[in-house]
Structure formats: structure tokens, C-alpha cells
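Take a look at this single chain, the form predicted on its own, given in C-alpha cells.
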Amino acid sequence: MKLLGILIGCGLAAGAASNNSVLIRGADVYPVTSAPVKGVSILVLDGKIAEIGAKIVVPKGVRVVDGKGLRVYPGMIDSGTELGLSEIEMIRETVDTGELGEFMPQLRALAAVNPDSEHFAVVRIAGITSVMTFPAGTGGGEGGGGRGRPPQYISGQAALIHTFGRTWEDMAVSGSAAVQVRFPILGPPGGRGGPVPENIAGLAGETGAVTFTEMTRTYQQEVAKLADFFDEARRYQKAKAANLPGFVRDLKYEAMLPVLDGKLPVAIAAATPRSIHDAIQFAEKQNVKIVIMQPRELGSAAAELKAKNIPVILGRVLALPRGQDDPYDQAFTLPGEAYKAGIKFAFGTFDNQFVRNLPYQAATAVAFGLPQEEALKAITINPAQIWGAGDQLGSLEKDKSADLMVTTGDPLEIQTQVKHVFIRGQEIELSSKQTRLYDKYLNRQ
């Protein structure tokens, strides 16, 4: 009777088959939030984990997957991508990661996601079942707009999505997981690969020289402009609550209301301790929640991040140093430093071509001081909690979404194979354009 109640409660009547109900039998289960359990089964009903145990009766019509000798982990989550928004970076028509306008909080990345993007198939093969996708892209780091465009301060709403679905609505975990803010920086970015922001380049003139005074003035003006927009949104909030005569609804300010209420975090890229401190000060003044994105070094900001319980999304571990005089292992050791400082963090790859390497980015950090279990949390439960989906994703627990991967070993080891991937209980075919081409030419006569 108890099992029948579970079936009915999950919408699966006795005797009925479902493509998102399955029993994985006899596997080693790694819940992430608790100790591993050897040789048990996981029952998934109607897309959710119904039971984990050694002796589970198989409901009629539920498919059984033999997990003997295999491991089951929660699906991995990448916290910094533009998946579904950018297909081929150099072909403009396939990129939908930017809109004109300085303040565009009403724009939702989710509505532009292309479910048929080839990138999704590639990352599913690696065991990645969810990603954060950002409306203005993630590769540019700090600062304002690109060449030929004015600085964009608020780019829109980032979405937490599954990596499989027929439509963008079907893929959504949270259509509004964060508002992306491009916080001003003091001076041009240093190190390798950083373009000079248009607002700074415009000051240089023919000589190319920009004084510190000029950079400081520009920085202060841009921070003030961003603060003014938040203040305007707050006045709008008060006017709406007071139901003033002649009140006119404004989509830009409507999108800011969850931010001002503390329900939606602001994602701010900040590379250096100084820029992290400035971003924290701004957030405190505006009384909003923030998530720091892509720090290249923590330094004196580490204690401040810990004290204020501000989470961090670390960028690629397999990366070159930021500056010519920085240590070669700057990116390698940063996750270990964040862990020792007590900062809650997750990993983001910040470029579509590297998303598939998410587990190996985390693995490299293990070789440079990060405990293995913390590396695994940083690509599972930590991002789920940071982006407000900890009750749905990130670990193997009863009533959570059945987003999981079945592997031959530790997913952080490069020789490990992902045998099965399930998203909301539905097994996903592990094929991509690359595997199809491989099979095509391997079998030709």
C-alpha cells in the first residue's frame, strides 16, 4: 500500500510505464551531501528521486538499469556559460548575447535560449545537466560594452536551465536566477587578453595615455550613474506600493523589484581585491544580495567575502596568469585559497567551448590544494544553493529532481566514462555532432 501511494502521489498509476521513471539497481551512490552508499538502488518516479535503499521493489512498468560496478552522482552544474545563446562566436547571426541599452534588467536570457544548440549535446555527454546562461555573455570579464558600444551596466536576467528540453520553457529551472550587472572598473583591465573598455579608450586621444585622475573621474561618474538607476528603481517601488494617481508601469523598474526585495541576487564580475571590495560596498549601500563572478585573486577581499557570506563563482582553473609578474599557478591555487578562507564557491567555465571540461577544471584545483569532496560540491550542490535551487538540484536526495549521471568511476578523473545521464528522470541519448561524425567515418566502406 505504501508503494502504491508513492506511485499515485507521483502521478504514475500501478501498471503504467513512464519515460521518466527508472530503477538503477546495485550501484554505488554518491549523494554529495552525505557519505557514499555502496551497492544500493535508486528509484526514480515521475522525474523525482522517490527512494534510495538496498531493497526496493520494482514497480510494474518501471525500467531497470543495471548499476553493478558503476557509480551514481548528481548531474554537474556550470555556473558561467552562454549556452543556448551563442553557437559559433565568429558568426554574428548565431550569437544572441547582447542588446543595446545601458540598463536592460527586463531582458531574460531564457527567452532567447535555443534548445537545439549543438553545445547542449556535447556537455550532456560529460555529465553536465544544468548551467547558468548569461544574457550578455561571460567571456568579457569586468567593465562596460564592447568596441563601438557604450558601457552596458545591467545586461538582463541570467537563467538556470537544464541542458535538455524541447522548448526553452521546458528547460527552465529558474528563468530569473540573477541579474547581470557590469560594475565599472578603475582603469583598463590588466593582464592578458583584456580589451580596453570603450569609455577608457575614448579618453586616451592620439597619444593613448590616460591619467589616473581621468580614469578615477570616469569611474566615479559610472558608479554614480549605476547608483542613480537603483535609486530610481527604489522610487518606482515606493510609488507602486503607494498606488499613486497616474502611476505608469515600467518594465525596467519592474524587473528590479525582486533585486530590491532581496529575492534575486546581482551577479557582478570582479577580478581584483579592490574591485571586489568596491562591488561589496556598492551592494551594501543599495542593500542588495550579490554573487562575485570570475575573481582572479582574492587577497584581502577573502576575509570580507567570508564575513559577509558572499558566494563566489570561480573561473577556469586551467588558465594563464592574469599579469606577467603573477605566479604561474595563480588560477590553479585560487579554489584552495577560497576553501581555506571559508568562502562558498562554485565553478564556471565562462566560454561555451570549455563547458565540457568543467569536471577537469575542478580536478586541477584538487591537485593544488582543494579537497576532492569540496571540488565535487563546487560543481553540484554549491551552485544549486547559490542560484536558489538547492531544494531541487545538486545532490541525490528524496524528492529532488532526478538529474544524475551514472559513471565508471570518479567524474573528476579524465579516464572515467559517463554511461548514463538522466535529466528529470528521463535518460538522455549520449550523442553529439562529433560522435555522429565519428561513427559515420569509422563505419564507412
The other form holds:
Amino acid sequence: MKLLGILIGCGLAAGAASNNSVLIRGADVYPVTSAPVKGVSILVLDGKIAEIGAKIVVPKGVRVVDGKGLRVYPGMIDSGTELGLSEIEMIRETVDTGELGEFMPQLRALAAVNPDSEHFAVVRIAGITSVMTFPAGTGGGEGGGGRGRPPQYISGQAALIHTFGRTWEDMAVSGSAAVQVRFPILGPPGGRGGPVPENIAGLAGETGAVTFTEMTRTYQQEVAKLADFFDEARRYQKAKAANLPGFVRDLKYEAMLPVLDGKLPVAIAAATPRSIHDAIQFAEKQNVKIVIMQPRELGSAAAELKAKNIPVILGRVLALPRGQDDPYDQAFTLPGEAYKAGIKFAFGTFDNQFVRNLPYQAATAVAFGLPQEEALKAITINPAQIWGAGDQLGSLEKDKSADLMVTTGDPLEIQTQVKHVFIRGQEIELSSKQTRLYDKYLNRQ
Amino acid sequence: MRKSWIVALAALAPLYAQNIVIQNATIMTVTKGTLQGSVVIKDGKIAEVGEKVMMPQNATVIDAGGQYVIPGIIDCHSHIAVDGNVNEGSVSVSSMVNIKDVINPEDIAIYRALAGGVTTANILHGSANPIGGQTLVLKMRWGKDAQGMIFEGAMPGIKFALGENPKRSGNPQGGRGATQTAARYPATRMGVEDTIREALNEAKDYKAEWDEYGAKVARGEHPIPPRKDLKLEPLKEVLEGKRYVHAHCYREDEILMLLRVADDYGFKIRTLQHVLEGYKVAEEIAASGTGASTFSDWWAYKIEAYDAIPYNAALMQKKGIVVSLNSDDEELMRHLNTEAAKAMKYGGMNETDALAMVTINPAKQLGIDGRVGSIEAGKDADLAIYDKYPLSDYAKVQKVLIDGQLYFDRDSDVSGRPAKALEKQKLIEKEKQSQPKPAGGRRPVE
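Return one more block: the form predicted in complex with the partner chain, after the form predicted on its own shown previously.
Let's see the whole complex now, leading with the same chain.
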């Protein structure tokens, strides 16, 4: 009952202002793709950025927001979430990520997005205006198919969505921005411990452990199985093109066509240089576009990613080192390494409850070697480009969607307050379930 | 790996064994304002703090020009340095077990916590049962043995737990963390209250037996002493105010329940841990004089965390509660300074009040504020030095001192990495050569 009440409350509150034209006057504007300009105005007409300049005539009927002493940035984009699909992590009924089935490219995250999820208000008032939402769990970051559950190779289509909208159709920037592939990993079943030595292989049967030889065999079989599916999809593509008699429409293979055509990337989580290399090799062999997600170490893969111009989604910066004896700051320095290697990257938080901390993850990378401007790009223009929306989102440029955050300072600093948020030019009411509870109990009598 | 760190630190230690002056720093004392100046350390204690100080003889000087010194961070809720499982969950009341018996001083999390500016942590039993095991406070004296890590003189504690976690074992539908096949009482919040009351009831009777025995002895009689009960002994100490209760809780109903149970048995809960709905009953918590130790912004990971708000810490502080921000996580533990900054963002705490939530406030909650938690003459020289303003993610910890000894130095850590990589490589080579040959001297056939 209580839950229902809150959901209804949110639905009403999300109404916000009715028009999507506005002039923000006298602010410091940070377009991201060009140098900041101080003390200028930014005009938004019909949800798009119309002009940035010192002397803009306010068109009739357009509301003016005083930006004096404030900064305007493009809204932030989180490249790794389950927003809209997962409400309360531990209550299965509220979680719609992780469908069953081995090859499921036809599944659409977009159509399972609950626009009234409390998470959206929490993240958009923090200045995050778009997110990638993935059909399968993205936590952990080790990638691979099926840890402790039946193996899954292809999880479905990830969507790039705005964090505001009445329906998921309103929210969609790109209903299909990537196909999430869980590339097999070379490792023991269940992902724990290492292989048993070959010379005591007899133990393996009893403990459930396996030797390295067996692990390798399983791995190769799984990769072959994934390749088979791609091959089948390609045969389907040919059959369809040739309009062969007896051709039967198949939803799984249909969903693979944009991937095979090179229009849609596969997104693959790969933690180590070896698994990154293997995933790239697979994508090359299949001649498909690839985005690598959640690397924990780059090492020898850095040069390969750069040379082949493969974009990377970096996972949590605030993360522990992989091994006991790895440097304590291993995860903090990884973005700086990626930058020095010349890799194009964006950040993802990969945990719904901490999506709002996206800029602080980026800031930690700055403390450990990433230039601040690059950190900002990695939560704005880079993800927009990586996910195929570089012409719509990610920077303050004429004709782009007016997704803006107006702040009191550097958005990567925790103490900075977000004063206004606009999504497609519409000003968002800065309230969430959390601000409402705060107001209620601060003034409890 | 660890050994090499100890060697590196041992080499540094003599430099810092006696008198140290940290100078040209911005010193955020927490209790006495922020100033530009120096901290003088003598024999492990802070001797003087000021813009101008008396330079002691033979002092090692740390030039912290442009840098910031804060009191070593105190984490009021951690499970690091515990060997194995933190939960003795087979019984509803596990007060007989003690975390002190399973301290692992070689846990790498200790070094990583140091690298995040943490000098002291409250090491707790898990939350699988309404009354859990005994707890203790450690200093992050990396390289020392278990005994050497214990915060000498700090009051021992015991873990209580309310809500989803302790009732999970009794829930036939299980859920994450439910490992038992047989249900264990309790399965509801009602049962959690009852379990606590039953145990306290027993403890009260047990205490009465011992009080009577003591009275007889005092009268010169020679009675037979009661049998010592290892489960009830720590609960007797709770009733006597000799052991702190740190109670895991989420929802307002259970928070209020525990405060009333404590009232009925005549003791005080020392800290409410997590206490995510503490903001809803802040007046009641404040009136009871109970401390609150919470997360900055965790929410929605389970239903009892769905009403969690990032304003919780600030709101509780505004209503007069002593509030700390904790980690309960070996990664988060490494940046509690920025967790404090979130209390400025959410709820508008000032810089000092925010920083207090990870320094002097947890010290107060653990009863060690006479020793640590602020930069004042006479206190332990437990300090963290940052390269930049520490309430920001742009800041890095440069040095950490405990008892005036250098326990973390970023420059040494970074410069020592090539040598450690080499050492690791040598060990791997050695291991390869010492591998026993396969049985029969043949390679296994694939």
C-alpha cells in the first residue's frame, strides 16, 4: 500500500513544466566539445539547443532562467545500468534483468523499462539525463556466460534512454543501442578457485574442480557454440536476401541482422587483457562492431584497443584491485592508463543504487592521472558517440537535444549542487522519493 | 608481497620513531578549527598544534606545503581483518563467540584501508542473528601481530541485529544468504524482539546470581560461585555498562523497539548501525542518547533499504544525534573522506561537522575520543595527510601515521612496485621449479 502510494505520488510529481523552450541567461557554459565560455546565454527552442551567445534576443513567450554564477553542462550519461529494469536488487519480483535462454538477441530491455521507477528521479536530479540500460545483470564485471546459472551467450538489446519520460517510448533515445553478448570466460565452473594440477586430475571428479586442459576444452566449445550462432544468423541473412522458397521468419536471427550489417555493436564485458583480446578476435572473425565493457586490467590489450579503434566502457573506478598483490590503486589508475593509450572510453557505474555517483567515479580517476576534461568527456560526449547518439546528445551544440544540467560548480566535485536539470528542453522538478521523505521528516512535528 | 611492504616500512620506521614535525600544512583539527601551521609529534603523541610551534630537537620534518592534515579516519563498522566467515549464524544468540579470536593481521584490506586514511576500525561480527558475537576496535598497525593491532583500552562490544538479516535463516523461502535447510527461530521481527528479550532475561537472572554471590563474599561468607556461562557473560557486561551494543537495524519500527527493550532492561544501546530509517525516529534516538552510524547513500538493495535517503546523516545530526558514516565494505572504507563530503551535499552540513562524521564522532561512539578523532595536544598521533582538500574525490592520501609511526607512504608504495614485481616473478620461477613431477614421470595425456 505504502509502495503504491509512493509510485502514484511520483507519477504526479513528474509532470513538471509544460513547455520545452527556455533561455538560461548569463551563465558559464561548458559545451565539452569546445572551450568554456563565461557569462553567456543559451537558448533552447522546442527541446533543442538553438543558440549559445552573449547577445541573444529572447523570443516571445520563452521563459528566462537566471544563470548568473552558475555553470551549464550537457547532462551526464551513464553507460552501464539496469535502470527501469531493476527496482530492488534482492526482490526478484522487482527485477527484470536476466531472462532465461542461451541465445536471446530478440529481447528488448526498452519495453521492460518502468518509467515510474523511483530510481529515475533520484538519478536525473543528480544531472544524469541518459543511461544505457542492459538486459542482463552487469554487476561483478568479470564478464562471461553464466556464473552459477545456466549459461547465456546473448542476453538481448540494451537501450539508450532518457531518465525522464511518461512512457518508455518517450524515454527512448535508441531502443537498440547494442546487443549484450556474454563472451565465455576461461575459468573454473562457478568462477571460484583455480584449476587443479593436471597430475592429480583424479581428484577433479569428486570436488567438481577441473584441470586447465578441461577448462580450455570447455572454453573452446563455448566459443565455438557462440560462433555457430553467428554463422546460422548469417545463413539466415543470406536466405532472406535471396528470398529462398520456404524461408521462415525467425525473431532471434532477425535481431542479429543489424549486428551482422555492422549497424549495431555487440557489448562484451571482458576483465583481463586475454579475455579482451579473445573477444576482439571473435568480433573481427565475425566482422561485427564491438564495445568492450568493464576491463579490470588493460595491459597488452591497450595497444590493440587503440589500434583497432575499439571503444571501452570502464566500470567502477572505486573498486578493489583484482588480486591480493595488485597495487591498491589499480582501479583508480585504469582510466588514466586508457587515456594515455589513446583509447576512446566512457564510464559506467554498473550498480543501480550508485548511478548518481557517476561523476565521483570519474573524479577519482582524475586524482590518479586522468585529465579533468577527459573525465568529463567520458560521462558526456564519449558515451553519446559510442552508443550511436553523438549527433543528439553529449555536448552543448546547436540542434542537439537540450539535455542540460545547471550547477554551482565543477560537477565532479561532491559539494557541487545541481540547480536545474533539463531533458529535451523540459525542466525537471528537482524532487525524488528521497527529497520528499527528507522534507517530511525534517519538519516532523 | 606483504613481507616486502613490512620491510619497506621497517626501513622508514626509525625516521619516524621519535619526534616529528609536519609543517606548512592546512591542519583540519575538527575540534579546534582549521589552521595553517604545524603539528609536533613526540613519542607517538601530538605535542603541539599551531601556526608557530616549538621545534623539538632531532625532529624529522615532513614538509606538507600545500597539503592537508586531518585526524586519522575512524570506521565504526567494518569486517576486515577477520579470518573466515563473520557470521556464527547457527544459533539465534551467538554472544559466546568473539571476533577477537579470529583476527587476521595479514589481511591486505588493512593496508588498503590505511591507504585510504583509515587508522582505526570497529570490527564487528555479522548480522545473521538477533544477538551476535563480541566485537573489538583495531588500529590499522599493518605489520604488527593480532595482539599489536588491538586498540588498547577501547571498550569491547557486541553485535545485535534486527530486521531482514536475522530473520532470513528462519524464512522457509530463503533469499540471499539463506544457507540453512532447517529453519532457525526467529523468522519475523516479532521473533527478533522476543529472542533479544529472552536472552536479556536470562542474563538478568545470571547477573543476579553473581551479584548475590558477590554480596555473600563481601559479607565474609564462602559461597560456591555460580557456574560461568560463556553466552551470558558478555550480556551481563552489557547490563553492567561494561560492553557496548552495536545494533544493525534499518526500519523505524525495529529501531524504536530496540530502544524500548534497552529501556526495560536498564542499559543503553551504544550505536545503531546502518539505521537507514533513523531519520524517521530521530527525536526518539536523540532522546535516548544513542549514537547512529550510517551509510552516506546506499539504498534500494533490499526492501528495508527502500526508504533510505542520503540526507539521513545530516538530518539525524540536526536533531541532536551523534552521527558517524561507516563503510561496512573494504572498498568503501578507502574513501570515507568523500562519504563525509556527501553530508555536505545532502543536507548542507558544514565542513567540520561533515569531517567529524568520520573522525571525532565515531571516536565518541566507540568511547575513544580521549585518545583519537581530532588533532589536539595529548592525543595519539594518528593522522592522514592528503595532497588536496580532502572533502573531494580529487584528493589522494599521501601519508598515514598511527602513534606517530609512518604506516603508509604513497611515494614509497609507488616507487617500491618494480622491486615487488621482480620479487613476485622470482617466487613464481621458484615455484615452477619446485613443482613435483607428474606420477610416473610422464606428462598427462589429454
